[in-house]
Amino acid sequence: MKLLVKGKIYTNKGLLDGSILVQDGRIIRVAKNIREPVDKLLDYSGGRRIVLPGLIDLHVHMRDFELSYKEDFFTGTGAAAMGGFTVVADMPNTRPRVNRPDVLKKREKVAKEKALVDYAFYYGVPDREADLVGGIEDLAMGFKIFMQHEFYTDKRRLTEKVLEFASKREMLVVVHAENPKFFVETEMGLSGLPQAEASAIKDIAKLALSYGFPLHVTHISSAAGMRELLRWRGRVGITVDTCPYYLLLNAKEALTKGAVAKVYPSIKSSKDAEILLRRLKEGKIDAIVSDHAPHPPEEKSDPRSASAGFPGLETTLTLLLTLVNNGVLELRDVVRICATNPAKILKLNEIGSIDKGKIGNFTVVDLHRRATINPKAFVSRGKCSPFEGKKVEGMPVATIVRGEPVMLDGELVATAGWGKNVKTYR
C-alpha cells in the first residue's frame, strides 16, 4: 500500500513545506513535491498542522491478563494512539509477572491480537535463574528493575543474575531508583525522599560501571537524584527520563489532589520541578515518558491505601505542546525527548526521525488546537489525572503506524491487532 502524507514536515534539517511518500509501511521518499498515484492521501497542507516523527513512550503499564478491568492492549494502545504515540513500552509488573519465557510468550499472544500502535516488553527479574534463558532477547527489549522490591531485599542475588545476562547481551536495564532506607510515612503512605532516589542511583550506578550493561534510569523526580546521575555520567553509558507532572507539579498541589496524585517516586517540591524543566532544557534529561499507569476508581479513593499512578498516554503530548507555545520549551525538544533519543535508548534505527528508508511512523501535531483535559473522555479504562480541568493548547490529531492512519481527528480509525511487536522490525 501506498500513502501520501502532505504538509510541514518536522526534519533533521529543519520544517519542509512538502511530502512524504510510504510504501509497504517504510518512507521511501521524502520531497517538496511528490506526484504519483497513491492508495491514501492524508493532506495538512496550508495551515498550523506539523508532521513529526512518530512518537515513542518508553515506559507504560498495559495490564491485561487477570488486571484487564484496569486496562487492556487494545483500550492502552488506542489511549497511545489517541495521544499521538505510535510505540509504547511495556512494564512487566502483570499479574502474572512477565519474567518467565512462557509468560512472556504469552504477553506477546495477547498484544498481538489487541494491539493499535507498535509495542515493546520489559523482562522483570525471575523468581529463579532457569528462567534466564537465551531467547528472551528476541521478544524484550531489556529488564525493569524495581530496586525497592528487587535490589535491597531478598532477591539480590537474582537482580544481579540479572545485570549479569544483560552485559553479556547488551540489554537495556531500566530501573524505578529508590532505597527504602530513606522512606518516610506520609498522608499518601510510605513515600521516598529525595535521598532514596539518590542513593539508590549511585548503587545501580556502580554496578553499571562493573558489570557494562547499558543503564536507563526512569521517571527521575528530585533534584537531588538529578545531581547524583549527573555525577556518573561521564563514567558510565547512562540515560535517564521523567515525567509531564514531576515538571509541572509540586508536593502541596498533589497533596490538595489527594489518592489521584498517588505516584511512586512521589511528587517533590517546587525547587525540583524547576530544576528538572532546566535540565531537561538543557538536554540532560534525555526523554520523557507518561509512566501510564490505570486504576478504576475504587482504587483511587483512599490516599493511603490507593493504588499509585494514573493515565499519562492522553495528556503527555498535548502537556509538553502547551510549554511550546508558552514558551517553556521548542518543539525541537518535543521530538528530541519523545522521538528521537527514545528511538536511540531502545537501539531502534529504523524510528525517531522522518528520512528515507525509516518507518513510516509520524504524529500529526495541531499546534493551537485548544482544550481542557477531561479523563471522563479518556479511551484508557483509567478516568482519573492529576491534570483534570487542566487548560491545553496543542494537540496531536493524527497517529500513523507504518503507513497506517490508527487515530484520525480525534476517532480510533484501525481494527485491533495492527501494532506489532518492534523486535519484529526488519
Given for the second form:
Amino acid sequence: MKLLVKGKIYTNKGLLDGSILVQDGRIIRVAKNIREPVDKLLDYSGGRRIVLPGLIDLHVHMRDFELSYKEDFFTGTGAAAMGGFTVVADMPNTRPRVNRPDVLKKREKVAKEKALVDYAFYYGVPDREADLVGGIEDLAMGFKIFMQHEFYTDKRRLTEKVLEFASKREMLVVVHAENPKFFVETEMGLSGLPQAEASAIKDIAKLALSYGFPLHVTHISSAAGMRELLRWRGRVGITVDTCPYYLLLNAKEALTKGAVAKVYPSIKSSKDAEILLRRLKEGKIDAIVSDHAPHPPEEKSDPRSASAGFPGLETTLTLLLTLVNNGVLELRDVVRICATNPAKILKLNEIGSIDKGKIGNFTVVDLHRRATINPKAFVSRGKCSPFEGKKVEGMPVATIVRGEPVMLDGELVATAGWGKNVKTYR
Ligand code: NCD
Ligand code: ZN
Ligand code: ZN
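After the form predicted on its own, can we look at the form predicted together with N-carbamoyl-L-aspartate?
Time for the whole complex; same chain goes first.
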C-alpha cells in the first residue's frame, strides 16, 4: 500500500512545498518532487492547508467497559480523528479499573476491535502487589497515579510499589497532582486550591528524586503548581502538560457556565491562566492534552453533584490554531506541544515528526477555516463543552494514521479496528 501526500509539509527545516511517500505505514521519502505510481494520492497543494506530524494526546478517557454509555473506543477515537489526533493515551479509571494484567489484556482486545486511531495505555495503581508483574510494559506505556485517592490514602504503600516498579523499568509515571488537605467546598462541589497542586507536586517530586522514575505531571492548573514544579526541575527530570481551558477560561467564567465547566483540577483565576500561557510560550510546559472526559448530560446538570470533566478531543486543536491566528502562539508551538514533545515523553521515536523512516501519521490543518464550536455535532458521546458557541479559526481537515486516511473533510472514513497499540510500532 503506497500513499502520496502532497502539499505544504511541516518539517524540522521549515515548510516544504513537496510530497511525502508512505509505504505500508512508514514514511519512505520526503522530497520536493516524487513521481511514482501510488495506490492513493492526497493532494493538499495550493491554498492554506498544512500537513503536520500526527498529533498525540497524552491524556484521554475512552471509558468503555461498563462505562461505555459515556464513551467507547469507537466514539472516543472517532472524536480523536475528527479533532486531528492520530494517537491517544487512555487513562485507567475505568470500570473495572485497568490495574490488573487480565483487565489490561481485555482493554487491548476491546481497543483493537473498535479503535480508529492509534492508542496507548496507562496502568493504574493495583489493589494487590501481585498485580504488579512483568508483561505490563508489553501493552502499557506507563502508570497513572491519582494522588488524592492513591497517595494521600492507605493506598500509599501500593503506590510506592508502583514507583519502585516504574523506576526499575524506566516507565513513565503520570500524576494527577492534588493534595486533598487543600480542598475546599465551593458552589461546584469540592475543589482544590492552588496549594493543593503545589503541595502534591512537591511530594511526588521528592519521590522521583529518590526512586528515579520519569515523572510527568498532567493537567497543571495553577501558577503556584507551576512555580513548585520549576523549583524541582533541574534536580529531577519532570515533564508537564496542561489543557486549553486552564489557559482560556477563569474561575469566574467557569462558575457562570456551571456544571459543564466543572473539571478536576478546577479552573483557577485569570492570573493563573495568564502565567500558564506564558510558561507554555517559554517552552516550560511541555505538552497540551485534552483530558477528554465525557459524561452524559444528566451527569452535567447540577454543579455541586455533577461529574467532573468534559470532552476535549474535538476542540483542543481548533482552540490552539485559533491562538495561532490571534498571534498568541506560533504553529511551531502547536507542533512542539502536541506532537514532538508528547512523542518524546512516551519515548516513541517512531512518531512526532515528518521524516524518512517514521510512522506515516499526519494531521492536515486548514489554518483559516472558521467554525463555531457545536457540541451537539461531536462524534464523542459527551455532547457538551464550556467552549460551546465559541468562534474558532483553524481546523483539522484530515487525520492520517499509518498511511491510511481516518478522517477526511469532517467525515470518518476508516473502519473500526484500524487503530493499533503504539507498542506495535517497534
Ligand atoms: C476525569 C474523569 O472524568 O475521568 N475528570 C476530570 O475532571 N478531569 C478524571 C481526571 O482526569 O482527573
Ligand atoms: Zn486528573
Ligand atoms: Zn483525566
